[in-house]
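Next comes just one chain, in structure tokens: the form predicted on its own.
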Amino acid sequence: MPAERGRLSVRKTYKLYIGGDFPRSESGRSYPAVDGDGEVVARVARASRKDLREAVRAARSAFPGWSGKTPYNRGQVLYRVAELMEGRRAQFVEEVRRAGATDPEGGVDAAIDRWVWYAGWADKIHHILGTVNPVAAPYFNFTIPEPTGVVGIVAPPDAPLLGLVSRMAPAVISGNCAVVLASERWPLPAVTLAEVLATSDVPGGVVNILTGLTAELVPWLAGHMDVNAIDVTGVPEDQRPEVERLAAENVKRLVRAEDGETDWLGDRAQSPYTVTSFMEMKTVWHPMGA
């Protein structure tokens, strides 16, 4: 009989998630993903400027269909994501643990619960925020919240799953489409979330997830003329002035988690007002009796 031999595990090379597909980076580049002990656990694609442009194009193409769905339907679709995350809970826990989390199970459970929480707001946020304004004229005056469009999200580097869900879920429930830059240091939970999205009912292009170097990709995301808003929570402080300058070119809305909201397990990390950060208020006049 042959002698028993040990074997090396096959390390996975993760791809990008763009338009519902998993393409390789057009540059062919990748970089190692390491755990808290510095051990290489996989390789992930290093997205380029062209990959980011493709992600924005996919998000823009998906926007009319996603924003046109009924809020109730969007809530159902996003609740399905939570169901699939629950089924892969053990994998998420292991990946978050390898990222050095002190309470990986608590963090994963909170991420799943937070996704459910925001999905429940999908068909309620319009009623809470919308209003009939009193006017001294024979007209109805309505204020109605609408999605902003394509939103760029830079994931918090220290909370690769819970922080990402806390910033991404409120952006997409209202009908926006997202281009997400995963945590550069701990990208695996975001890539696994991409696999969940791909097998859920979320249409391709609604969420696009890129892995790569934050300093390389953020300027192109901030300066892209077809991105309507950008969440800079995960952008290092020293890079934010340049992001603000680039975002001003097309008057992008800049959003960030305020002090206290980055305690990702805390109550302030989830709020319906986070949803409003990614919405525009439209005022409509309508004659009475018409």
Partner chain sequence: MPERERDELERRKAAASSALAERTPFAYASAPESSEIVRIEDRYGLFIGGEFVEPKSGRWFGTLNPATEEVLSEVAEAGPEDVDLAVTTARAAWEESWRDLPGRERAKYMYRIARQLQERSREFAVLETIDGGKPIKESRDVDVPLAAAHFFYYAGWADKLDYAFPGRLPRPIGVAGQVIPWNFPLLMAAWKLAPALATGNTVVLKPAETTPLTALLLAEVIQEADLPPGVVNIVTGAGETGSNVVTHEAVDKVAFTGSTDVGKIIQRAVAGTGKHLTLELGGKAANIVFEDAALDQAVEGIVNGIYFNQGHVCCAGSRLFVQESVFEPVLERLKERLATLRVGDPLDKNTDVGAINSKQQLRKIEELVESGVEEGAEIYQPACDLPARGYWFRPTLFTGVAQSHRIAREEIFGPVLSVLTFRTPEEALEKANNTPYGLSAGVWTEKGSRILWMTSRLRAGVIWANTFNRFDPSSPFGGYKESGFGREGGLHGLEPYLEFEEDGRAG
Contents of the next structure:
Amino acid sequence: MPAERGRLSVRKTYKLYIGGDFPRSESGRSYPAVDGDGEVVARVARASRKDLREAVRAARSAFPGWSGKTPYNRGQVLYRVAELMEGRRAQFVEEVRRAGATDPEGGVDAAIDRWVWYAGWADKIHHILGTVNPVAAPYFNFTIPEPTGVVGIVAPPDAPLLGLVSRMAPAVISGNCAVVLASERWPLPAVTLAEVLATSDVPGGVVNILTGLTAELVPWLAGHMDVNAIDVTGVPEDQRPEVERLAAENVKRLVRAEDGETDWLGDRAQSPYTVTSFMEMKTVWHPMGA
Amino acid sequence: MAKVPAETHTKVPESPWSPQAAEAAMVRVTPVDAVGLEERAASLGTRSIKRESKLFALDLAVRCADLTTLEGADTPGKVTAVCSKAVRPDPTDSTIPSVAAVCVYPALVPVAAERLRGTGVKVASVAGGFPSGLAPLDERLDEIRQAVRWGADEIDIVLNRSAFLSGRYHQAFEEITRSKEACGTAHLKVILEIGELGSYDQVRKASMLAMAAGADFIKTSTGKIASSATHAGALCMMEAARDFHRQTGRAVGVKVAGGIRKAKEAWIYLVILHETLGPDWLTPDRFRFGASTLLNDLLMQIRKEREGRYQGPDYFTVD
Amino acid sequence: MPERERDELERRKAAASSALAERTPFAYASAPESSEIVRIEDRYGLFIGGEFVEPKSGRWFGTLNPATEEVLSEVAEAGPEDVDLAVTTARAAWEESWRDLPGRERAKYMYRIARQLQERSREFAVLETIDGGKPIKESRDVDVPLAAAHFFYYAGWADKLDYAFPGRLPRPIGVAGQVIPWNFPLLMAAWKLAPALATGNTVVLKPAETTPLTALLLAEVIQEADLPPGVVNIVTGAGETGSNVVTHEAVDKVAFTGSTDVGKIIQRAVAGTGKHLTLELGGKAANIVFEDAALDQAVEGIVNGIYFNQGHVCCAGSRLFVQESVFEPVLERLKERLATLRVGDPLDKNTDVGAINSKQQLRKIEELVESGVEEGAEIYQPACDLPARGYWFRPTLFTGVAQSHRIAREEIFGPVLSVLTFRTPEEALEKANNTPYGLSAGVWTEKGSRILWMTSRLRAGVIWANTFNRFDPSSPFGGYKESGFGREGGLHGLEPYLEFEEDGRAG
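Since the one above is the form predicted on its own, can you give the form predicted in complex with the partner chain too?
Everything in the complex follows now, all chains and molecules, and the chain you saw is the first one.
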């Protein structure tokens, strides 16, 4: 960005976010982020498959702690993210605006509100899909939703902040840890969000954000044997069959926003069923006898 | 610092924790899951037995029967009749064996002993403040000694549930040990009255306690309360007897009593016995039924198996 | 007592004791259920459009009784054209009638099916046992009653779907292609058909090639229930037929129960097609016994966990973890209990362990058991006579098993238990979760707090605490990790067969 009032501005280095740290890509590569006017705004790290491997490793090691927190606690931690985003609202608006968004303020507000909305689900989702099952025998039987584990999220390229938040928040609120591939074309708000997360109470490794070339990284994410689910909403249409085939290697859960849920500003873009799409149902039996 | 007298300094109270006591404290009676136990008992109830085996089972059930009369209205005449039935359950069929024993109140032991002398049928007597077991201990022990003197071969006492349920296990144990001494050479059966124990965990615990204290048999019920022998309750006791045998090498018998009226129920008990304790327990020395109305149903079933016709009660004696 | 009477008594006592010595006192009856009740046709066509039709493929295959190796019947092998006909028939039935039929009417058809299953339960049980080899005790007491219960349970949902998922408006997906395994042939058909029909989908069902007969008898029931033709179509055949079903472009929803290997093939096959998919795959369940457990019931649970249905159970408790302090008493009881298992004629009501479902499966079990011996585990098998003909395998357990042994990692799908030990709850948990599977697990302890601690940490879809292998139509069933995704049973079992319009929600 140009110097103003005779002072040379300090430029930001856009790095990866893995395990709570901000490393450069181990590959030493970066690529230009070009704004809506065709101007190169920054160079961002171009993550390699090894960076992805590290991100999955970080996510897996964060999983026991994050999923082991009380839902009340997770709800507060994620609400705190909204508070911090509010504090950086102007920066987010500027970054989203430079991507060419028609209503940057509206988009950022919706993203912040979406965090708040999902944070509130942390200790309520169990009411919606947890059940007590009236089995025909002397057993107490119940079913509860649990996080599935490590979730890969391919962020929608067209909505670099709101689309990302709309898919990531429902995944992590239940206790999953995420490896996120940011919008390739315009990754800046994702990196800023990483900075928000790093200064929030979200433990390192719960969310890992990689910038880079989606087509190059997504097969490694889809084929990774320690990733339990993958959200393919942001996978280019022509790459979907390949990604879904790779996902079968370890019977990954495939999640994607349905038609109508990708109108990111609309109500259908948020749903408790998106939360449960990243969850497993566990059924427990116990005899009832004196 | 003031000098502490040597005596108080060195005196350490004697520890209750001998190595044996420590190990014993770590071992507890295996808990019992009620639903699992009842499911297992029910599944054994669906076994079907071969026709020849059925005859064997019915014959065995007769041989294991303690023909019982425990009424306030029992008289010498009634007991004599019961004894005749015991020796020769079916007067029209000499292949039917005698039962194992006749069980009566102490006052009627002399009558039974006289009638059964030389028949091989044992005289059993309830004693020890039956059915509550809450008379003073000395009186209970005297009653046992008296019954033995009068000719009882076997004594059926009750577990002191008052002591057991209030956690005075030591007292309950002690009373059984004393009763065993009072029995002399007579066999001791300890009635747990499982319908009053409240849970299978307690049944298992009471079984172990009674066996450890010297019982030759453990028995389900007095027959004096509404809730008596059940297949699951008996299974629970048999599992305890199996463990006790494994741990000590001593074989303790099991007696099921109270409310068993049908031959079909009886052979389910034999199936459970066979599956749990094995063929070595298929003998009157190690297994008994408390029987009164059961006996005639066994006889009817035996005749039905032999003749292939369903039977009517008029053809069997009521004594 | 007169002398004569006394002599006779002595004689009888002697006779009785010699009888005791000579006879096996408790020979249980050979109590075979009569197979007369079932009429098996010489040949079965494909069930398409409410009729049994000849296969266009012109091919037929035999189905065996694995207990005798006798061929029971010939069954049509559906080729691609046959599958196409079945799917287009299902599609037409969906569009023309079933989709728009009120839920309460769908429910009534399903209640009819449930009732018929109950009315003809003995017939179904005997046929299931003849065709698959499982003990009649199990087909009679488990498979058939549960199959009927599934239809009853889901029938009741058909007109209540609007209440199932708050804030969502459900609608059927279309044609469901369902491929089911040979271990619970009728029950799996019920698990698949009942929720699909309740939610307003039509179905093409592919039973396993070794056990097609109860599904075809169910087709008769479906005919008698006057279910609109084409709502349920049953195509018999092997893997290729199944593959044609799941890849058919007019199939909107695929549901598969079977091995993880085939599950992965199916997931790959439908990749990128947008078809809805649920998979219920293999398992290698840990059954964990703590020292304070109710040991006798635990032993029953272990036995039921691995020897039920010859161990042909995806959720079988095939890895037993015993706390070291009770290893010996548990093992002793277990071996004693194994010796009482009755292996043999599946039609005998006293049989506990029946025939292995097929020669191929028997080979697989034998191969894995050999590997266990070679890898140094100690094998135990009770002495028992096996019939001369048919496919049989003795109940088997291995001790001295390490996590790295194949028998501790691979699904054997047979009556083979691997016994391992642990010292602490953390160790048990770590070993239990150390598998790519995650279908089920068992925990045995009298300590409530430890049960809940364990159940919340075990990564498996069904946790049996102080019990094992219980099933109920109201209780969701399905796996974590490579054991598949989606749930069958209960409220959750409806979701895989529905699409949703979300509506009427506050923002």
